[in-house]
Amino acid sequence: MDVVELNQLRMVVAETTVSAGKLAREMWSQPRQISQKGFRDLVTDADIATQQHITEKIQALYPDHGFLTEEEDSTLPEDGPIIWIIDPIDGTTNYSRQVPEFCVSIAACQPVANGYQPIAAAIYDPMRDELFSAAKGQGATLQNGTGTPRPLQVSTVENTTEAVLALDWSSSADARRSILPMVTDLMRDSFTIRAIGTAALAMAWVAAGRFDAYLNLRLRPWDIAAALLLVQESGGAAADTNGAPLVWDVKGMSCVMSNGRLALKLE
């Protein structure tokens, strides 16, 4: 792909990123709609007006191309020469209990032997009118409102003590249980540690250098695509727990983003 094409890209995902995350805003104070999916995954009406307003958008421009997304529509295709995943409110527990604290996620990427090569994306916080963008090769951007968008980069703390690191418990307890004494080591080797109840957005944060590491013992590919990109291409890194390169899995992984300088002990 050239520049001029993965700049389309980028300027595409952007725009519907944020345009999905005001329709979402918009949803905000209105009387929710609220199932659950499956153990400790709720799904709102929200969540599925804002993913049908990102892939018909992305229809209409890309009829080509496939997607995976959170929430399961058996019309959208899966295949294509770009796959669309989308994760349309993640923090969807925040955001039915009017938590401010959610985002709408979108990467667009390559397929490639071992999964996914995010090549252009983008994480909006609405509630803040945040933009975090970020295309392969390119680096990452902030822009608040209609600023101007300034580099992102990952922060420079190497001593954990020194560190405010962020994670999420996951809705499976076998995970709950395995992440515990993960915890109490790093509760007692770091500065802090923070959970605000979306992955996402988390680790957005991590390639803005406000948080230095983001932990989670089971996430999709939904939550990771695009923060994957915004984190490597700030300077930081990804791995799994043992500090292996993250193998996609649709049912669930380990994930460890941080700003590639610490040293965290996960046993």
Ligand code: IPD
Second form
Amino acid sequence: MDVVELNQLRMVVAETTVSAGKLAREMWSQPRQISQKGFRDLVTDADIATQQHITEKIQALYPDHGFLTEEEDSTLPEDGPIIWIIDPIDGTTNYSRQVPEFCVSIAACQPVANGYQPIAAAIYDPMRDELFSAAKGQGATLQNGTGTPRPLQVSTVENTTEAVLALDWSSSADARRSILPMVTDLMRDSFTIRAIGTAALAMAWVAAGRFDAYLNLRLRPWDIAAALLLVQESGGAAADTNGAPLVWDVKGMSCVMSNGRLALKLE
Ligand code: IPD
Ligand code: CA
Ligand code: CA
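Now the other one: the form predicted together with D-MYO-inositol-1-phosphate, given that the block above is the form predicted on its own.
Once more the chain from above appears, this time first in line as the rest of the complex follows.
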């Protein structure tokens, strides 16, 4: 794909993410239909409406592309030269209770041997009107409203004692048990730890240098894909909790995104 095509793709990703976020924002204060689709896992009518808004736009532009979306939709093709990995609302529990921390996360990815390489990605926070966007090899930016996009860069914090970390509790009981000893150590050693309830947005904030690292023991590809490119293009690093490359797994994967300078002890 040449630079012009990549720029075009980045624009489509960004515009779609923003229009989807605006739809989620419009629906936010209206009564919600909420159902439980799994253990500690909610879906609302807004998740479904937002996903449909996104996939209709993408399918109209790129009919041969494939999809990996959080909310099930058997009408979507799975394969294609580009796979769109979509989390229509990341932070559904927050959203369902009108806690104003959530985002839309979209990544256009090339399928690679062990998973996906995002080449254009965006995360949009409609409550703050903040758009995080990136294209492979071209850096990442943050645009507030109609302001000028500014380049993103991860923080320069090297010592864990100064680090502001973030994490979230996964829905899985095992993952919750496993993260507790890590939290005990990190709480003792770090400056502080936040849990904002939207993994994708927290990782975008790593790319922006607001957090120094983010940890989650069980995320799905749609939580990670867009944030991965943002962090990579902002000078940060992504790995699993053993420090090895991410192992893509639709059932759940551990993930640490950081400024690439911190050496966190995770045991
Ligand atoms: C969840 C959020 C949460 C994380 C969960 C995710 P959803 O995504 O990102 O922060 O802890 O593991 O499943 O369900 O709100 O899209
Ligand atoms: Ca999610
Ligand atoms: Ca979601």
